[in-house]
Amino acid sequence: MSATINTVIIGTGSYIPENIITGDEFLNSTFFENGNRLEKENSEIIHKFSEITEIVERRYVCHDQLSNQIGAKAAEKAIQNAGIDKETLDYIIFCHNFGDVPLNSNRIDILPSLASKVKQQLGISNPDCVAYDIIFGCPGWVQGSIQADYYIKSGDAKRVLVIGAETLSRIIDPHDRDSMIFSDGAGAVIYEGIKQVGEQDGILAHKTETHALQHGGLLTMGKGAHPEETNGNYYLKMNGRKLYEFAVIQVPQVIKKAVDKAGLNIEDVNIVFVHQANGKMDAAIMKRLFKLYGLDNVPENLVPMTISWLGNSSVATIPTLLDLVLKEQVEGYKVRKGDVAVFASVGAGMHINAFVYRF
C-alpha cells in the first residue's frame, strides 16, 4: 500500500484580548433603527439581544493593537506550540476583513499585507516563505486551511501558517444594536504533510460555496444608523433575520455534502467547530444537519462553544476555539487520537465552507 501526504495540525495558538466588554457598556447608548430611535430601555435591548445571541461578553483589543500584532501574537504561540523552526514555514495566510483599523480612524489598511507584516514581525528571513492575505467574510480562516491543504497535497508546500484575526470593535457603529454581536481575536493553526500509509489522519475532504447572487447584500458596509452622522464613515451592517434564515437552511447542506465526500456519516463525527456566530443560530444549524440524516436529536458534547465570553471575532473563532480545546480550556471537551471533527462556518459573500478532519 503506498503512502498518500496529509493535511495534519501540529501547532496552534491563539490571542484572546485583554478588554472584557459586558452588556453594561452599552446602558448610556443611542440605537437607531431606519433612522428612528428605539424607544426600548437600552437594559432590555441588551437584555433581549442576549437571549437571542447568547452573548453576554465580548473582547476588545487595547487601543494601541491592530490586527496584524494580535494575528502575530497568535502565530508565534503556535510556532511554539509546533516546535518547529519559524524558517521551515512555507506560507504564512492571514484572513480578515478590514486589515489594520487604528483606533478612531475607520480606514482600513492592507498594505503592505497582514501576512507580509507577520513574517516581518516574526524575523523570517526565508523569501520562499510566501505571505498573502485572503478576504472571505467569516468563513476566510476555514477557506485558509482549505488552500493549505491544496499547497501541501500538492507538494508544493510542507508547512503552512494560517492566522485567522480581526478588530471589529474599530469597524462597528456605536448606534446599530448588532454592533454588540462583534469582537476582537486572532487565532492561528499551522499545518504540516505528513506520509501515511493506511487511515488518513488529517483534513479527509472540504466543501465550499458562494451565494452571491440572491444573498451577497446580507452583510456590507453601510453608513451609521444615526441620521445626523456626517463624518463619512462607513460600518459594518448586516440583515440580522434574512441572515439567521440563509445560514439555517444553507450551512447544515455544504456539512452534510463535505462529510459524504469523506465517506463518513455525521454519527462518525465527534466534535464540531462551528463560527461561533450567534448561539440560538448555530444549535438552529446543528438541529437542522442531524434531520438531514434523518436523526431528531443532536449529541449532548459534541459543539464546543465560545459566544458567551468571546462573542464573534469573525475568521478568529474558530482557529481560537480550537486552540482552546485542544488544550483542554473549554470544559467538557477534549480531544483524543482518531476523533473525526466537522469545522464549518458561514459569511460574507456569502460563503459557506466545511472541512473534515481526523485527529
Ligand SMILES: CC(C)(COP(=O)(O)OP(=O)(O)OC[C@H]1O[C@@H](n2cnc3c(N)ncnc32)[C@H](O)[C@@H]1OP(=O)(O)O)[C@@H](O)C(=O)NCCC(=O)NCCS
Second form
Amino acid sequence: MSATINTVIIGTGSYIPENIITGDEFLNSTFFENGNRLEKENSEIIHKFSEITEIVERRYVCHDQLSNQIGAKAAEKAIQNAGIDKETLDYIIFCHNFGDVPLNSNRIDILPSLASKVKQQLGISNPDCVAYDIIFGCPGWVQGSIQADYYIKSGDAKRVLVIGAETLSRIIDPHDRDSMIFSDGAGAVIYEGIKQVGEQDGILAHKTETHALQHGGLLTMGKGAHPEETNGNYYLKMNGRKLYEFAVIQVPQVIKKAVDKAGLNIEDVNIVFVHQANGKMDAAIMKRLFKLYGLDNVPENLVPMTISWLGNSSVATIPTLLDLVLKEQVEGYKVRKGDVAVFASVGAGMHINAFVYRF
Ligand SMILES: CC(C)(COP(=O)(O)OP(=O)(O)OC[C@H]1O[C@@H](n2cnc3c(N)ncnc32)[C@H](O)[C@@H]1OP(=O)(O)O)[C@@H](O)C(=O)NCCC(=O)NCCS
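What would the structure be for the form predicted in complex with the named molecule, given that what you showed me was the form predicted alone?
Full assembly next; the chain just shown is listed first.
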C-alpha cells in the first residue's frame, strides 16, 4: 500500500480582545430602520436581541489595535503551540474581509496584504514563505484551510498557517440594531502534511458553494441607517431574516455533501465547529442536517458554542472556537484521537463551505 499525504493540525492559537461589550453598552444608542427612529426602548431592543440570537456579550479590540496585529498575536500562539521554527512555514494565508480599519476612519487598508504584515511582525525572513490574503466572507478561514489542504496534498507545501481575524467593531453602523451581532477576534491554525500508509487523518473531504446570483445581496456594504448621516461612510449591512432562511436551508446540504465525500455518515461525526452568527440559527441548521439523514434528534454535546460571550467575529469564529476546544476551555467538550469533526461556515457571497477532519 502506498503512502498518502494528509493535512493535519499541529498548532492553534487565538486572541480574544479584552474589552467585553455587554448589552448595556447600547443603552444610549439611537437605532433607526427605514429612515425612522425605532420607537421601542433600547433596553427592550437589547433584550429582544439577546432572545433571538443568544448573544449576551461581544468583544471589541482596544482603540490602537488593528486586524493584522491581533492576527499576528493569534499566529504567534499557534507557532508556539506547534513548537515549530517559524521559518519553515511555506504559506501564511490571512482571511479577513475588511483589512485594517483604523478607529473612526471607516477606511479599509489592505496594502500590503495583512499576511505580509504578519510575516513582518513575526520576523520571518524566508522568501519562500508566501503570504497573501483571501476575502471570502465569514467562511474565509474554512476556505483558507481548504486551500492549505490543496497545497499540502500537491506536495508543494509542508506547513501552512491559516489566520482568521476581523475587527468588525470598526465597520458596523452604530445606528443599526443588527450591529449588535458583530464582534472582533483572531484565530490561527497551522496545518502540516504527514505521510500515512493505510490510515487517513486530517482533512478527509471538503465542499464549497457560491450562491451569488440570487443571494449575493444578502450581506453587503451599505449606507448608514441614520437618515441625516452625510459622511459618505459605508457599513456592514445584512438582510437578517433572508440570510437566516438561506443558511438554515443551504448549510445542512453542504455539510452533508462534505460528509458524503468523506464516505461517512452523520453518526460518525463527534463534533461540529459551525460558524456562530445566531445561536438559534445554528440549532435550526443542526436539526435540519440530522433530518437529511432521517434522524429527529441532534445528540447532546455535538456543537460547542461561544456565541453568548463572543458574538460573531466572522472569520475568527471557527479558529477561535477550535483553539478553545482543543485547550479544553469550552465546558463539556474534549477532542480525542480518532474523533471526526465537521467545520462549516456561511457568509457574504453567499458562500457556504465545510470540511471533514479526523483528529
Ligand atoms: C438579524 C436577526 C437577529 C433578526 O432576527 P429575526 O427573528 O429574523 O427578526 P424579525 O425581523 O423576524 O423580527 C422579529 C422580532 O425581532 C425584532 N428584531 C429584529 N432584529 C432585531 C435586532 N437586531 N435587535 C433586536 N430586535 C430585533 C423585530 O423588531 C421583531 O420584534 P417584534 O416581535 O416585537 O415585532 C436574524 O434574522 C439573524 O440572526 N439572521 C442571521 C444573521 C447572520 O447570520 N448574519 C451573519 C452572517 S455571517
